[in-house]
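To begin, one chain is listed below as structure tokens, in the form predicted alone.
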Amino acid sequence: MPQTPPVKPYAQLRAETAGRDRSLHDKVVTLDAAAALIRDGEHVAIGGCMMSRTPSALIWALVRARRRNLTFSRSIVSSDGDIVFASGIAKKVITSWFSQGIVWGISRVMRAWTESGRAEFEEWSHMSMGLRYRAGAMGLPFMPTRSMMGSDVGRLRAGTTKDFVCPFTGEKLLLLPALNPDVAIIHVQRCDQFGNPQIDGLPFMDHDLALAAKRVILTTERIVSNDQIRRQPDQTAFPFFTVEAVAEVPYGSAPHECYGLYEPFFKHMDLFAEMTRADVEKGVEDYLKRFYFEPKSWTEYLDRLGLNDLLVATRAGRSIYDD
């Protein structure tokens, strides 16, 4: 029966808050710097959503940095929770769903990896992971809640949660361990540089992501101005005291999509899992040699992701402002 994780508590974690520079300074990186703010073995948690605002770039720097026995979280994985697995810098991989995306069925790489012991899978259901977020970004120690009750998933948990009677109704409830991860990457459509994100779309789990983590690192379609983000204040995703560093990345979540400027790269997307199929290990090998390895730049990225998948997206992508 697994332990259940650690918590941190509560005077720990304003603690950590506290210790936080709160000065309004310049915190624009480059990619690169990005990620060697990311230490080896630490739990690192991904914003968006499956393909939606997934830190692609910041992953990429992360694998060619070659970093190890990282933990990673997110509410749903795509391809990247692929990525992490075959490229040896993930040990566990935390989250409610773990395929490419609904057309490419389960992942694979997650098959592969998980059962032959060199990576694993933990495995929670949807509401449970927003709810353990939540409970860090409060400073909670845990969250109660009917997720998961009576379920398979909540049978495989049943060492990592409580079972709790609500001392009101008295009804059975289950507690949820909270989620604290060491760093949170998150990529939004613009940003200040002193680390004021704005997100277009739904932000899904991105503000208790950033509110739960130790630090924030940001990558960003493109850094605008203080005033402009002062014009609609209303969109800042957080306050920039969360955030550690932030990088100008064009395209930074390529080949999965930015709400507003491009959408998925499908024929990447259908490309991968292409080349996945036949022979899982060797697909994957020679995909990470091909787009991770090989390009010097993200620009040489893109370049290989190529210019007309590039523009379809972009097309498809903001086609949503037309009238």
The other form holds:
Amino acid sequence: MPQTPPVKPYAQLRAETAGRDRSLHDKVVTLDAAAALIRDGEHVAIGGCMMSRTPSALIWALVRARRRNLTFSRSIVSSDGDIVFASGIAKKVITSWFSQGIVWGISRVMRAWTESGRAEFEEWSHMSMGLRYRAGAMGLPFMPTRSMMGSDVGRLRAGTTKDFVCPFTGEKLLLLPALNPDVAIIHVQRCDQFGNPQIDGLPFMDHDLALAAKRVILTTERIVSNDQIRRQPDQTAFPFFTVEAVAEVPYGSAPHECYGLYEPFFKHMDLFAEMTRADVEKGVEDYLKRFYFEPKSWTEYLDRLGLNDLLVATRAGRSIYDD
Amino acid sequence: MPQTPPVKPYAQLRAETAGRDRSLHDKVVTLDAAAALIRDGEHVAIGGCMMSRTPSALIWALVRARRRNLTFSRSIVSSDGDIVFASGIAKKVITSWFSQGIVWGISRVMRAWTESGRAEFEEWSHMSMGLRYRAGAMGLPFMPTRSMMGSDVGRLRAGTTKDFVCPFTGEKLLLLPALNPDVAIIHVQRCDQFGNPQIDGLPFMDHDLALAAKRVILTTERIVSNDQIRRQPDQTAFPFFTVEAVAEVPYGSAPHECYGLYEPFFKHMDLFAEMTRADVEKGVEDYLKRFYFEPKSWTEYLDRLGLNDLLVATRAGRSIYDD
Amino acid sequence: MTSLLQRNYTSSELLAVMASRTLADGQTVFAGVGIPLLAATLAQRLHAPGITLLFEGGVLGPFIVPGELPPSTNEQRCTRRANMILPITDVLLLLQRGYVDIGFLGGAQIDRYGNINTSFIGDPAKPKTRLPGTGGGNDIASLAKIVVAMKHEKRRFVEKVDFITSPGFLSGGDSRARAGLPTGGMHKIVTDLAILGVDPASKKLRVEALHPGVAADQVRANTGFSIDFAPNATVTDLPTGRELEVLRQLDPAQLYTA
Amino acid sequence: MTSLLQRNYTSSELLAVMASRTLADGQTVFAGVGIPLLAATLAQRLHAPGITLLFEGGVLGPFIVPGELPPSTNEQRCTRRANMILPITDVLLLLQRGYVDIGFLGGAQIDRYGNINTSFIGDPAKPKTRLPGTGGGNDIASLAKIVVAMKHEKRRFVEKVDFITSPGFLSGGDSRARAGLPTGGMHKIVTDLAILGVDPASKKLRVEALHPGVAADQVRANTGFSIDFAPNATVTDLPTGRELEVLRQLDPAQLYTA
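For comparison with the form predicted alone, kindly provide the form predicted together with another copy of the chain.
Let us now look at the entire complex, which starts with that chain.
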């Protein structure tokens, strides 16, 4: 598999954007219809970070649709990385850290899939991931950095970065190639029918992801009126014209968290770790069957997580606003 | 006078930041004490834009303290540019647009001072100003851009920029030198005693200014508790550890606006235009005497603007939140 | 032929109406205050309700309230019922990223290749008049398709501008692309006499339509360089009553349309 | 000499306490979850109340609630009573801009020049174990002064790490600066046996203090390379009752201190 996607020529970047309908129009679709907009072989950037605002429902729908040969990129992946490997929808994940979470130790799925060569974990430093998306968002072919030099993390990526001497100061710098995903998938607390997204709490890299990507697919906890958005325009996270489609999916980040609404479903995360601990291949197959393929809807999926876990996560999520 | 300040070597940038007390400590000072922190010859970046969130009170205090040989930079200057020229505190303003406002036509003061060579207006494109601050904020020596090429705006600045061919795409780019001001002066709606600033409405370039500058001096409409800040951490505009001092100055942007609180004092802006229309030298001298040197305090200054204008501006300012 | 004396609108109103007609529904339009903002808002209220306005001050998708025109694109009036507020640098970067269809500018001087001067009259080293400068004009003209609205006068339409603040097609042909600007460029110039476009090969300005009652010679006489007419040059339609009515609601104090 | 059997704290508790003592009041500290966060929070509640914590997820100056430790530095628990929330890239850029005094890391392997491996055990092309990778570790270690807390074991303190995830002093001397990293570098390594520092000239790790009851040979036996002792090497003070008490309040479930 080739290293990270090559830098897009500016003419291509401009043509792709110019070719899209960027007007204020209704973009509401179902979850399945949203997943159908993502095609085999595309590079999909995942919004949020680790166990936060993961577009879990959309990934769930992509797994069920048996999408193939996708490349995912994300600042940090948690169990979402395991899922896209184990389900076979991804050949590659570009990220800075890949594990369900420090308390659960090293990911068994990531180890099994990468060490056997079935899939690739392409590693960049966390800031480099951010700067690559930022370059893409700014319409630039690269971003300079003072990080990732001297290390083997940098050495492994040397084929796609450029060593550079600053013409102003004579200092050594590293030029990071812009990352312009085919599609960014982002989960938000609320959004209107036109794709004006509003995010509470941690913004992560989502503004840059949305601007870097060719197009954006949103899932949202709820769809609100355009009037409501326009009363707080300083809370809008990125421009609506980056957005292609919006699906309303309550608890769309479960079993991860959505700031202010629910924390991670910790008992379910324990269960996932446990099921993949002994026999990882069998364990993850059972897990996918039980939680990804057997439920007939996202509500049935949530039902399998269990109402008690949902209430515990919700109680904890809301508590961030308590003194 | 030399062209734009040279790019700071990284060692100097790091040493300057490392040398400052960046702990969470009480930073509240008087307006005069805040002005006293700015020394002759320094490069002062002005927050806000044009007639919005201008740190008018702090500039007023700098004029009264008869500071000398300052360089100012700002995204766009309005009458604040006229004032720093006419008062003699500035030799140079680095900006993208210099006029009181389109409805009042070309600035007489700017014309008189630049055309006679008494002061310099160093022109950059608006995005270039932003990208230069952003490079400075990111700890980078430059930022690439696809703008300002081919034009005479670019030609006049060619001594301080670098033509560049992208090593990834072969495309022509321009490298803009980072701008790291000695001090940024920024007016905000509220702030705590530690310098945690919260801004309502348009953020302009203030986040980048604060991070690019060696230090930041704030004026604020009101000082609130740290508890109040911590209840809405997503509203904090830039890190408190960039801030050296905070002065509470209600109506500290008058006669310009402060989002949600007051609009520009339009009748006063008319008066300024009128007083500088016929005999600019005499007019601006009279203006400075009447509004800058004779009042004994900022409150007396506001009194000279007039209670009626203040109420009109306040009524209009608050109306932004009305449906 | 309608005499100029008989017409029921000012030159500025004509400019605003004609400029508004260059915009299509669904476009993203970067506009400054004055005629550009009036024209874009007029289009939004008539034939192009789905236009998204962008303001340099950091505003995306606002609706301007009639009679409350902002004094610049950097004050709170610009944010009225906006979809999003964002930092200045980020709204300008939307140009570089390619999200803007049309940049809408004014200008003090323009030349035969659509280069605009808003910086210096005379020698930049010793100017006769120092003008306010570029603002976002240079960035908009470097990165987007441009519509300009300005009065048609010989001192404004010059052979060569004293200073290129906002690049048009520079010295014509492919000189703009060679300078590092492969996208955008001058699209339409709306004046109180005519609509100008650009010859696809030479990149010289040319007349594409005359306003009702304007003679070709009148355009030539008010242009400081020899100007061609497009083969299919037409005559524009008169401002309609509805256009003028809405325009006057937007600017009742005639701040920009006197 | 205190016997290890007699001590009233776990190895992890010892690590957290000793690490907390390396921090000074007023410092800005970039910390990951686990021992780093516990140590920084402990310092904040005892000798260094003015420490400002930064989390990779985009948090500036939070106060962690005892018993509600965040599962990573990217969830809402990290934002509790924060001074500011900001995008990930911007919080990481504070490192590059020079606003961070100390970066606080863990690690799977460390070598004699303080290089850290959290990516691969074995040959990176065909690893025995693929580890979770750098996260912000590479950026933190490239741009700030580093404190590391880890268990002192021979398999962790190796002659040469299998992979340099987070750069220490690379191959020693001025090799770090020559690689483009003129600032930062390894400052202290806190283990359950000793405190290590860096020899100013050679940039090799050296023992600066032993914990109470630890013999020099014990450190040598658990280090996979020959290690020197600083001329003025000392013995650390035992964890105090107060330190252990507060630590246990912070992590009552012993998620990180068992």
